[in-house]
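Below sits a lone chain in structure tokens, taken as the form predicted on its own.
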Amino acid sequence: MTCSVLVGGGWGDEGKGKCITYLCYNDKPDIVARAGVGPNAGHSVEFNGEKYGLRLTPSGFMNMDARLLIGAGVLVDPEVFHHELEYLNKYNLKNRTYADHRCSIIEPQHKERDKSSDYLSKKIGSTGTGCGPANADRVMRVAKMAGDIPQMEGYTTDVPLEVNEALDNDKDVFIEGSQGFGLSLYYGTYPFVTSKDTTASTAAADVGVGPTRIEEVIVVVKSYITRVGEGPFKTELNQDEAEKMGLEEYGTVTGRRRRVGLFDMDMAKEACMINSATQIALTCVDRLFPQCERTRDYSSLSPEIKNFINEIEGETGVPVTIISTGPDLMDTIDLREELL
């Protein structure tokens, strides 16, 4: 039995979708459970030459034997939920994707409140997906629950019961967080943050798993760092500098151009400390070091890249076990066996 949690170590956009895809396809967990805020955070997944942008469906969907669950702590927009069931129909999502019956529902009025708020839309840089107002209604105890609306009939379950029974029966569970550590309501760059905590502890709570059941915490960091929206960014490059380095990105949900900066070691150290990281997944190495694109052998990496990895391990005290060298599933160096 293993229970692993994966979370972002930056402001989102770290390449979590690629890491989740690789780990779930390679390790084949019995349950892939989605934690996090809700449909305001997108995961990009490339699999078999196709690219998918997801906002609610667990990114481990390509593991056809896995049950795909959305934890009670995650906000559900029924429109997004059913769109993704259709969008990924060839992966048989309708027969294996369920939200906890206690998930709060995002209604049209939440999206209207989100977009009409100058403070949220202009100062904070909200995605406009209704998550902040929906979480506010949850706190005020007036939110609708997934188990109480017709749109979710037949698609709800008791996620904590399923997850804990699976662990009791020596099955493997993978919990995927969304967004990133820097957007945590508690530990991020407040007030330029999301509407709840985004750490591994809360990801576990989102799906109803206690701390003693977690075996691995994987923090994903990108070899440079990006953020969408407003807020402090101490290592930020101007757009001309970023373009010269070939670092130009756009948000999965918003389509907004991401701000780009150099790797922030202080943020990585804090993310590893507060999340109690046991492993680091380092992504987009090929973007910073193009010579290593699609490399799958650690020994073939340049001394410059290895020094960068060694510095991260030395500063954080956490081993780098997954190295992503390209967007495809197999563009991955997996060093986890070396820990055994």
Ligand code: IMP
The other form holds:
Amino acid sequence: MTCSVLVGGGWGDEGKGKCITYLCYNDKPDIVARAGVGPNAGHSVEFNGEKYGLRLTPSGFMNMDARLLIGAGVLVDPEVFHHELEYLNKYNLKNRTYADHRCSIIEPQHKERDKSSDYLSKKIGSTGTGCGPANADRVMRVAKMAGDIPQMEGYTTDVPLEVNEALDNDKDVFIEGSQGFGLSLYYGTYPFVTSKDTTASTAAADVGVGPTRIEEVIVVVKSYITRVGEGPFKTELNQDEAEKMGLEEYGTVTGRRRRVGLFDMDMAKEACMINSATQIALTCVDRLFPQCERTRDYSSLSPEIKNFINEIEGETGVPVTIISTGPDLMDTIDLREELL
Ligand code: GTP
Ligand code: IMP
Ligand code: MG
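Now that the form predicted on its own has been shown, please provide the structure of the form predicted together with ligand IMP.
Whole complex next, starting from this chain.
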């Protein structure tokens, strides 16, 4: 059995969706379990020329044999949940996607409270998806749970039971986090953070697995950094500089322009330490070094790229095992064999 957790090492949008797609397509885990905050996330998944934006459904959905579970720690917006079941209908989601019956529910009032609060929507720059107010209600113990509402009938299960039984039976489980280290309520740039811790330990707790069962912790870092919303950003570039480098990005959920900056080694080191990373996935290498676009062969990388990778490994003490050279799941250099 292998139980892996994947989390973001930046301020979200590191390309977790892409890495999860590759790993789940390749390794075929029996369960893909979604952890993290909730539908404030926007994961992009690209394969076979198709592109999907997901907010709640586990990004490993294209692995048709996997059960797709949403952990109790994750907030569920029933509208988003059902929209994605329809949207991804051809992947047979309706027969294999379940949320834990203890997931807290995002109601329309939570979205209204998120958007109408100047503090959340303007000062913090929240996504307006109701996550902050819904987590506040959960802490106040007034939130509804998935098992209590007709909209989720037929789509709830006991996620920890399923996950732990699968591990007992030597099956593989992949836990996908959302957001990123810099947005952690505990370790991020408070108060410019999301409404929950976003590290690997919390991702495991979200789906009901204890620390002793986790074997691999994959931290995803981008070759440069992006941030949406407000808050400090030590290595930020101004828009002109970012454009000159060809780095312009827009958010999957909000459509907001992402702030762009240079790779931050201190942040990568801290993210690896607090997540107890065993592997690093480095994404968007092709955006910084266009000559490597779509390559799948490590030996073809230029000395400059190899130096960059070596420096990350040297500073963090963690091997870079996945190198992403394009948005499609196939645009990946997989060095995991070399660890064995
Ligand atoms: P959150 O859960 O919202 O934090 O998102 P995420 O980590 O899944 O990332 P998101 O999909 O929001 O943003 C990453 C963007 O980069 C998407 O448009 C991806 O398609 C794209 N992407 C991912 N990896 C690569 C890569 O290696 N190269 C290029 N060119 N694009 C990539
Ligand atoms: P909230 O999680 O909607 O309350 O937003 C709080 C902060 O986290 C804002 O700066 C958001 O832009 C940021 N944020 C939340 N989720 C994501 C994500 O998935 N990717 C990038 N930023 C996010
Ligand atoms: Mg995103």
